[in-house]
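Form predicted alone, single chain, as structure tokens, below.
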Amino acid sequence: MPSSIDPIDFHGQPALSLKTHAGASAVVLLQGAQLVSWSPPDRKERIYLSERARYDGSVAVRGGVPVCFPQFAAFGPLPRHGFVRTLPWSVETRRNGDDFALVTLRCTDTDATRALWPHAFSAELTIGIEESRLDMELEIENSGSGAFDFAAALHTYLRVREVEETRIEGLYGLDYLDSTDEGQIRRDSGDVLLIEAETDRIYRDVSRPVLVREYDRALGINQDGFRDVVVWNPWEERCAALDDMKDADFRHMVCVEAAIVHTPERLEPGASWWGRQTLVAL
């Protein structure tokens, strides 16, 4: 069978779905272009995404890729992650052979952004699946006629068999925000991290693979464009407090984000800036 994107109805949201011939598969929604599955050739289901997930369209599906921009968090005054996470995305490409599956998705500024934030702005994701790879790309262009500043992310929840048997490599050395402790600068100085307790941590000037790391599997992770990384696990207090997530979910997930925040990115009229993200199954 050759590979395949079709339009699928995924908890009431219209989506589509990706298949390759190899077996690798992947979902993404038209609202936020928010990707809510993907599995490699093996079938093992490599993203997080909440049983208590509400997909009512006010926010952003708890789990998958949330798209941030133009503002990441709460750094700054736009709701929290920005806005078009919960914008409805069209399709503008669709790709297929057969050994591999790619669309772009497309939103641009709306009366409602202009209210928040006042720019005009075109926002494109691509996603591909091929053989055991995930690639998203997220391409910002400045539509309208002054520059302006944003920050963005790829809000990747992966999902994991035991998060405190899991080992992430390659951040030895760097300086991250600790935002579980207000905001303190500090140097990972271990070989490894190991989540075991909440974890809120924004690495700055990441420029080499990580490699998450579970007991017979591991999960490479490479960026482009993106300069930070953010991993984040809320642990059993914040997991609780979450309405969408399972109190014990807290366990099977970590998040690690190709992201901008440190220091935003500037783009002037005309401009346009791309960063991507790839996820390779070992």
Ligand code: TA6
The other form holds:
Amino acid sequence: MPSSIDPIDFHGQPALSLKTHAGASAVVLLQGAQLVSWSPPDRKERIYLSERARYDGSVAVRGGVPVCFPQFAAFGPLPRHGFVRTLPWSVETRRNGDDFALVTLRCTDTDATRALWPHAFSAELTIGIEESRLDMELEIENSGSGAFDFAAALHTYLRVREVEETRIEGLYGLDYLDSTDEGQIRRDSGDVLLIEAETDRIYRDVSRPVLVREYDRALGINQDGFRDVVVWNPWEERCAALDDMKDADFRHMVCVEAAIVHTPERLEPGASWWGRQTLVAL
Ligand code: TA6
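Form predicted in complex with this ligand structure, per the form predicted alone context:
Full assembly next; the chain just shown is listed first.
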């Protein structure tokens, strides 16, 4: 079977199903251009998606890879994580060859977005799968007549078998903002990050790959253009307070996000920026 890209219905929402000859697959919702599933050729799912996620368009789907833009979290006056994660995106490009499948989705400003944030922009997300690799590239263009500043993230929810047995490597010596402790700036001093409590860290200026190791598999994560890495797990209490996540699900996920948060990016009229996150199943 050659690789393919097909429109599907995913919990009542329009989506695209990508498959490669080698057996890798991915599903991308048109709402938010949100990737909700990715498995490499071993067909083992690598992305966490909540069984209680809501698909009525009123909130972002819990899990997958929400796109955050032009604001991250509650660092500003806009809705949490900005507004593009709940907007309908259009399909711009689909390409597939023997061993890859790639789609580009796009969204632009509307009357509703300009009422919240008075700027003209276009956002394009290109998602590609090939062998054991997933690439997600976000491009933002300033299509208006004034400069703007923005924050952005690919808020990647990874599926792990048991979060307490997961080791995150590559963040040693880096400064991070600790959102669980009033935004204190701290320095990571362990060679491995273990998730054993609520964790919400925004690491600054990350230029090395991050490795997420489980006992019998690992995931390499690389990023370009994005400067920061966010690591999030809500742990027991906060997870129980989320009505779109099962109480015990904090054990089976950890977010490792490619982000621009510490220093927002400035875009002059006509200019564009891009950032990419690459996941490689090992
Ligand atoms: O990226 C971490 C974070 O900003 C956390 O603070 C946490 O709240 C999470 O994102 C999820 O945010 P959401 O608005 O999707 O519930």
